[in-house]
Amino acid sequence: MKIFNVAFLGAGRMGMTHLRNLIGVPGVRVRVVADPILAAAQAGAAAVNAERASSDIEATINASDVDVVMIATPTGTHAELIERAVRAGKPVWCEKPVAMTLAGTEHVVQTVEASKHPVMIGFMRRFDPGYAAAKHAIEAGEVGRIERFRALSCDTTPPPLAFIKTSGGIFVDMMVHDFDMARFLVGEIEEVSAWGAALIDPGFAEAGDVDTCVAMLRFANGAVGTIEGTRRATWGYDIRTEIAGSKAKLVVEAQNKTPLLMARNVGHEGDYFQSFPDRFETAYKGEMAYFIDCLQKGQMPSPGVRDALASLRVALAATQSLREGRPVKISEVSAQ
């Protein structure tokens, strides 16, 4: 088995989550962790016993002892770093999104496809055992013709308002995972109608965003769907997806973090996941292992930059629908 020397870029919250999940992935040696804040890079390097830490991102990408680049830097840097890495001739794994705008994402798609280097985008839910099993059941014909899709995504606590102001909005930042799942499990989306409100914190409205939302979907294959989301769930991280077809219904849900339900005093109790790092720990590890396995086999990994482009287009259509108060066809959304 070939050992791939990895340069990991970004050692913030998501970066540290991914670094911890890289431990034990076959065929990986984290050679260097880079972050503009050297102390963060050093902490990341210590976590995975990397050879070195650096605050020089460009030099890290171009280092001769680096085979693969993994990116978990702030969203606004993804596009430039992906392009730098593929121009340096290196395969890339990158946290979603590719870019905040359609034009920016399309430019990366062109650059990546011209380079012919493998680039994978971190839509980790595809690698969760529940969602993967649902995909298998659908492809095996066990569900029949899909008629309805429903998804619920509830974050435990809202992110800081400083983040909200630069996030692109709830549909682009948060619900894009559900749009990706809708495409992954059901098919392409043709039209979106969206509603939302700032019910948790008026600061969201001041930032031009909402903290609670609903979107209705019309799929190209005739199926219909709904997606609900909120930035706060006092009971814990709550992610559920349902696919109903002519033969069966699938429900993907991990209600209890600990597989224990205690019944007593004419009632019962259990626990919820706290947030995405623990709910999707298996998925995060799975996507990393899959990416490296694709490199071992010389295969192009998925989801790629075109998947990111398609899901972003849906998210932007939902954002437009929310602002204009009307249904928006995906075909209306184009680069400005």
Second form
4 protein chains.
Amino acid sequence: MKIFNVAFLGAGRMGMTHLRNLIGVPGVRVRVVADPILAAAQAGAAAVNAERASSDIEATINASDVDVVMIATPTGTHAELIERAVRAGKPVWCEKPVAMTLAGTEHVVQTVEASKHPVMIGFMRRFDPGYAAAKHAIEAGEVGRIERFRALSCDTTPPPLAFIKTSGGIFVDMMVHDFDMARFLVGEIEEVSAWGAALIDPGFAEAGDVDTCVAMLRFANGAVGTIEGTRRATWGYDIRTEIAGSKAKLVVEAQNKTPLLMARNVGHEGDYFQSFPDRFETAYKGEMAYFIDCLQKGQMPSPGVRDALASLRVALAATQSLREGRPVKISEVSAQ
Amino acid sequence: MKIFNVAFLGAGRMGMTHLRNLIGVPGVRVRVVADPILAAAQAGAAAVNAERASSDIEATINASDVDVVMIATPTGTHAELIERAVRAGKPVWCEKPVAMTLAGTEHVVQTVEASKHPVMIGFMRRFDPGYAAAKHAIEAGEVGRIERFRALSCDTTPPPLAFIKTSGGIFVDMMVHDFDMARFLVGEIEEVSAWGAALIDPGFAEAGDVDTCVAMLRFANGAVGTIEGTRRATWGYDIRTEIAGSKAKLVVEAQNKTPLLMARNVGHEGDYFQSFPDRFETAYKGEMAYFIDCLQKGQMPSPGVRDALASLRVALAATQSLREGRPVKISEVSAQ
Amino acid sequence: MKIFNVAFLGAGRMGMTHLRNLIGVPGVRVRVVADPILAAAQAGAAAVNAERASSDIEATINASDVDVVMIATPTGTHAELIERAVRAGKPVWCEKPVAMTLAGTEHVVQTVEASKHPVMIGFMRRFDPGYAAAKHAIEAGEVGRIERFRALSCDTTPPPLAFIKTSGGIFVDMMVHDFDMARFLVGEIEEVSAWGAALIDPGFAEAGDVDTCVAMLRFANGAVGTIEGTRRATWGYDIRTEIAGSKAKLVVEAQNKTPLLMARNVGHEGDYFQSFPDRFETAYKGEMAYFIDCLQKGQMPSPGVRDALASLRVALAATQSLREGRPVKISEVSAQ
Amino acid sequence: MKIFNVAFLGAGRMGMTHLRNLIGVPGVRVRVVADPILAAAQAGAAAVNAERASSDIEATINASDVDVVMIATPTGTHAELIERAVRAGKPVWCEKPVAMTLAGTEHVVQTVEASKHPVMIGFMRRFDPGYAAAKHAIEAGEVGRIERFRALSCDTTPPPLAFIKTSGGIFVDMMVHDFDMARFLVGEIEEVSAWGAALIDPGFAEAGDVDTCVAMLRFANGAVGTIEGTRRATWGYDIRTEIAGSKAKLVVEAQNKTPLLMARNVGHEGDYFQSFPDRFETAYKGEMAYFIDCLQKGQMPSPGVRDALASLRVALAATQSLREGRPVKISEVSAQ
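Moving on from the form predicted on its own, kindly provide the form predicted in complex with a further copy of the same chain as a structure.
What follows is the entire complex, opening with the chain shown before.
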């Protein structure tokens, strides 16, 4: 088994989670943890017994003892770092999103595809055992022809309004995971129609965003669907996805977090998943192992930058639909 | 306790179900069962020990020993029979719909309201223990401010295409129950946007209808929602309604029909509700008892013809939205 | 269809329930309701439109216009009334138990079997959709060879201590339903070993009884099992039965009473069945319909007096085991 | 944070699982993996980046660079290795059981308690999130006074008969986990009465054992309970534990392994846990982290050898009860 020497960029909260998820993955060694804040880089390096820490991200990407670059830096830096890494001839795993604009994302797609280096984007839900089993059941023909899709995503606590202003809006920032699941499980989306409201906090409206949204989806294969989301569900992190077809209906939904029930199979009060790292812990681990495994086997990992581009286009179409009050075809969305 | 003498009109399949549900309701005696097919009327009369059967519906309505008129005749006759009954000074229960056109329904509303006689329309889901408990929880403040609504309705077997052509379309014929639930649980709907497709049978498209539909709802109180429906779910009759608010989320969904599980709390294969009479058996009984109880207490029963009108307007708006490919405000829908 | 003319004896609380469950059963007419308290008989007669009420039970049994006798009088009178009815040549349905002593029950068995008239005893759980489906699955071979049985029965509120003193003890009064289910689903029991304790109220110990019990069962076919019971479950009426075999495990358990869930498929707090009439409403109705249907078809209904005898012997063996602190074979139990 | 240098003894299948679960636990470094089969030791060392591998277990225990000894060697060696390690002045974690005889276990208890070194025994169920939450709920008073306990344990595939002959029997080998849960959640057991049968394979009977068992438990605090077990459940690994008290009932049971349902919240066919490492993966990880954390904090870890002794006494009493066909008090069980 080849050992891949990883440079891990970004040792913030999620960066630390990803780093720890690399522990025990066979065939990988974290050589460097780099973060502009050296103390953060050092803490990350210590957590995984990495050889060194660095505050120089560019030097780290280009270091001769680094085979693979993994990126968990702030969103605004993803595009540039992915491009630098593939230009340095190195495979990349990067947290979603690639970029928040269509132009930025398309530029990365061109650079990555020209380089022919493997680049994986962290849409981790694809590695959740439930979604993976749903995908498997669909491919095995258990659902038949897919007719309907439904996704519900509820965060537990709204982010600060300061973040909202730079988030790209609820569809780009949050529902993009549901668009990715729609594409993963059903296929390409052709048209979207979206509505929303600021029901939780008027600050969302002031920031030009909504905190509650619904949308309809029309897929290229004829299926129709809905999505629904909120920035705040007081009862816990609540993600449910339904796929119905000519033969069966699948529901991906984690219920109680703990195998403890009260009385007649009623869950123990308060036993809820609390956040995406909580709900998708297994998925986050799975994507790390999968990425390294693809490198071992010389396979291109998925989802890649083109998937990120496709889901972003849907999210931008939904945002435009919300703004204009009319259905928007994905083909209308293009970089000006 | 006063005994109400009922004339029951229409002894078809659902008529017989309603008749049997009257058995054992205190304070009611079925005097006459009337049906243009005398043999059907006689079978109905025998089933409930009614005094007589008749094939003369008009005479039955006007009979001096009849206090109350209950109507389960074909849809096209509802409007006229309701009007005759209230003109004869008699309280009415009638299967939904009142009429399939806005003009027809509005005419009945005017006639009924002028008469001041109690008229109840059979939106039976309101009497299902699950929906009734949801209503109660909402009124008790358990959900907080309602932010999102979602309804899924799946019939098991599509009706014959001959019926589809006269059905008024999927929104008027089938999803009207979900619009009624939306109004019952959340409040008035202001705007709807609908998409659909003929995925099960191209005959639906030829009949100018769809067999699969999704829609978005915007409520007067600010909440948003989605509905989703299909004419055919091969795995069983599948109705799920979600109401989410600032404090909690409610889900009304009947799961296994029978209290038998296999292995680890997995339902017994094939143990599904098969149709609306199967799923809503308790609701159908409940509405009979409730209607008679209202008469006993001198209270106006609900839902009435104005509810039928309101839900029909939403269904017509959804139908128009589907046709025109744009959101339609309920206020746009008016009798020409 | 023949119409059977019923004399219904005993118009107490459960009697009224059974009477109402006869309404709508085809082929049956309640001629007389008899109760030593004439006002009770009259109320019962009114509830079902019976021809007359009577306080003379003996005359009622023998009335020439009565074809069938149904008995819901106090326990102590069952044996004598069953015997009188079959001696009068009339089929009988009687609430359980036949009698609380072995000698008394055996006497009835001899009288009934000599008469060859159909006599059914009201072990209603056999008519619950869950237990009936379990029986069907077992007979269809879905479970394979049965290896283990488990029954849990929890009442919600303990009966008054005055009743406890005359109840025959927890095994005879309450767990006899579980012994009947064990025999119905698995087969004959050969040996029982029982423990118990008075944990809820020391008055149970003073009355020579326990309020909490466990027991082991050994079946003739080699399977083993456990039962567990309590007189008081503060969270609701709680009945669970498991049957495990070489191929599958079945669980009969009614969960939430109402199809309303909160948040992630967690039942609505407080939505529990509250008592046996609540949990077994469908079963009580089913047994009435089944009994009349057997009469129509000229079939012997089941369970009969011999089933009551067999379950009583198990209950008496459990009682003896509890007292003597050792396993007791059913064959040890005999009328002295 | 102190770093504990671990010698890990035994690199078989479960040894490898425990080793991998140490990866990422803070404050621990595996110095040596020792196994009589050097290749196994080397594979173990490689898996965790240990400094060295060894086939000399005694030298490994005594090595001066080893602070802590962890034992996953074959059952027959546990007692001796625990004693050697504490005599060498080193804290120990050891897989259950300590020994299969009472005398052997008592000897270890004396040696360990004389040494005052921390020794933890691997009853991993205590670290399952469900059992841990149940314990927490009980301690918080949510259940009230405990009245009833019930444990069901079903393995999926029977072990080879060669193993059965040396296993100590179903109660010592398998149900000891349920006795540990009974003691953990309810308290000390005073008396047990057990029955069993060889229903799966007559070879169990030939080996003097049973493959299917039931037992009753009487607790010192007055509660009663049952346990039930089988060596083979064809539908998946099936563990359910119920604790009922004056206020509530708790059920610990993992249901579907994957958050994927079909149709109406029915689990996806075949989605079962398959074995104890599968079901208790989180528990196995948790016990490693807990043990090291206790060492960090200078706390005595639990469960210890005295817990192993107490559960073994219950298992031996059950075995004696099975053999003698009578209830056996735990106090009757003593080392001859």
